[in-house]
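Encoded as structure tokens, the following chain is the form predicted on its own, with no partner shown.
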Amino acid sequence: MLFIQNLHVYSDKKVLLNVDQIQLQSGDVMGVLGPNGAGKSTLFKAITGDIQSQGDVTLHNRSRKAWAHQALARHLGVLAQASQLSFPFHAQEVVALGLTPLSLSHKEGWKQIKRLMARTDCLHLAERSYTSLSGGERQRVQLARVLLQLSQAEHAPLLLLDEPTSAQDLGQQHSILDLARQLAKEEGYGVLVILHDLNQALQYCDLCILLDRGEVALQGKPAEILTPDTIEHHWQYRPEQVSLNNGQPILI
């Protein structure tokens, strides 16, 4: 579904990103890991075209640049770390912004808004002013908006999640990542998710890429990448690794 090759981002002749190849299949959740400043958010901006880059970003065998704007909006959605929206909209009106690329009747549109707000645990906030919400509540409202935007994709959509758990409490963190896995496994989404919690990557991701200094240092299955030696090398901290009864490794 997503194929990236020879992707480069420069700023004042400095290389911010230098990626040889990344491939994501429909149905997979791929974690994007790395220390601060490794290039994780830069990678997302290069994929979406929010910053100038060189190289190939292909979605469903078609260059991102060749997609019509409306069609791309139905197939590529991004949940940013935070929203700058300051208008006094109700939460449900913010979610309704995701209707823009869709062809839905007014009745069907509001039906989908309620469905997705329920799925992201923010339906009870529907008539609250968006600016009055906590950071975590805003994050879930924005997630509902993005999922609405992708709800009429003709092909499996690509969902980019930039630190989706950063403002959430413990239970909501796991709910959001579990939802991401459901979207991948049950609806064929491809999911790229930036995470800082390595245990969450071990639990929820099928694959991971480890970025450092703008380059892909490692990519593969989380348990193969996230070893104490690798973590010590890239994060300057050596964890202890233990295993749960089901064999899943845990880092402490």
Second form
Amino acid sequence: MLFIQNLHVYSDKKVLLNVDQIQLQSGDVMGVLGPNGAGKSTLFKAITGDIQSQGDVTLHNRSRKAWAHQALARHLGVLAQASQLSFPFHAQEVVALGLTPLSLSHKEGWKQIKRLMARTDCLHLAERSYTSLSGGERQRVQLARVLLQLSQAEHAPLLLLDEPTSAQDLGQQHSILDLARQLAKEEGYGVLVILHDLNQALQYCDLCILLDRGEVALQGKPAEILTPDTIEHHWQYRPEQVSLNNGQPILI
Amino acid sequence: MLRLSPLLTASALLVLLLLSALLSIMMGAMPLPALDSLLSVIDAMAGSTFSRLLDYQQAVVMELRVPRILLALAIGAILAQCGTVMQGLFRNPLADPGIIGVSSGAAVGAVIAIVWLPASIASWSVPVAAFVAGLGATLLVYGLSQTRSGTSVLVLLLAGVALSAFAGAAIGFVSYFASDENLRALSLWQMGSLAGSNTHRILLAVCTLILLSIAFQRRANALNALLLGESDARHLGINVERLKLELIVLTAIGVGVAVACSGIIGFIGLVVPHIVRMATGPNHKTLLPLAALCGALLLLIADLFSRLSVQPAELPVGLVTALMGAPFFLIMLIQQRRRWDS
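Please give the corresponding structure for the form predicted together with the partner chain, as opposed to the form predicted on its own shown earlier.
In what comes next, the whole complex appears, and the chain from above leads the way.
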């Protein structure tokens, strides 16, 4: 569904991103890993068109630039790390902004809002002012908004999650990643997720790309690329690796 | 926080608006009876003869007070909506329509017209010069703020500040060469007044109000999305660059027309959206029409006060709105500071 080829981002002649090829299939969760400044967020911005880039970003065999604004919004959703919203909307009104690219009736729209707020565990916050919510609660409200915007897609949607677990407590971190996996496996979403916790990548991702200095250093199954050697090479820290009874590797 | 129902708020504002309009017809240097004043307006519209007002009293109602009320309503509603849009566009409740340089530019245009163009054509040359210069200043500020990755809000704000400073110097320069008579006209114009209300200005203001209200309402959902930030709005399918340009040009037209019709009237565009947002929430679908009603009401009351406070003379209404608005602005700032502290 997502095909990226020869994607370059420059800033004052300095190369910020230089990606040869990335391919994501519908139904897969792909982790985007790498040390700070590796180009993870830059990759997201280049995919969405928030920054100027050269090269091809193709979604469902159509170049991103060829998509109409609203149709693209129904197929490409982005959960940013933090939102700039500082006006006192109720949480459910923030989610309702996800209706912008859709043509749903008022009644159907509100039904979807409630359903998705329940799914991201924020329905109990519906009438609360967004500005009074904690960072993690805000992130879940925003996730419901993004899922609403993708709810009427004609083709499998692409969901970009930029550190969706950064403001969450332990339980919520796992329920958000569980949800991402559910969306991929049950509804065919393609999910691209920036993660700092490598164990979460091992646990939830089908594939990972490891970015370093703007380039894809490694690409493949998480257990294959997240070895103590590669981690030491890219993060300058050597973890110990142990295996759980079910064979799942854990990094300590 | 508890919110008022938009429908209830609109009804309350409408009632207050009608009451204030009635008071504005009755009260002034020549007090008139309530019922007959009202009947004389009905007479003028329906061609009936219910009112017992004398001819000269009817002339006061229909030729002085009603046109002034209509202009106050239209200008108040325009300024309040423009303020609402600017606060949404900049995602800052302390933004003001003047932020994009339109008021400063308009002031320079008007000052040049007052001082250097013949007084015989001042009735139209001043508003036209104000409007053209206001729009020109806005486009200049907007042009300066264009970067490779779109409009930079920071540069836009700084360019607005720089242009205002330049406009202040230009006004000082032109004033230095002005005659005493021109200086008085100039300073009064800068304080804003609805005394120059005439059919042309009312038509211009009302048509602008109708067009702006429709144009803004059509963009209300997009404005709501813009509050999430430009990237998030773009991801929701909104053509953010086009939206920003449209909102800035529409606001420049609105404020340009307002300044052309009544001089500089500050604080309505700053204070009204803030009050309405606190009462009914930040959704632009309801915020824009309610701000229009509240702005109309506030300017009508300010104008009534300006006519009654130093009878038989009158205060410039811009002074009254500034006197009412400036303390409110300070209170808002203090509240904002507390939020930052916490």
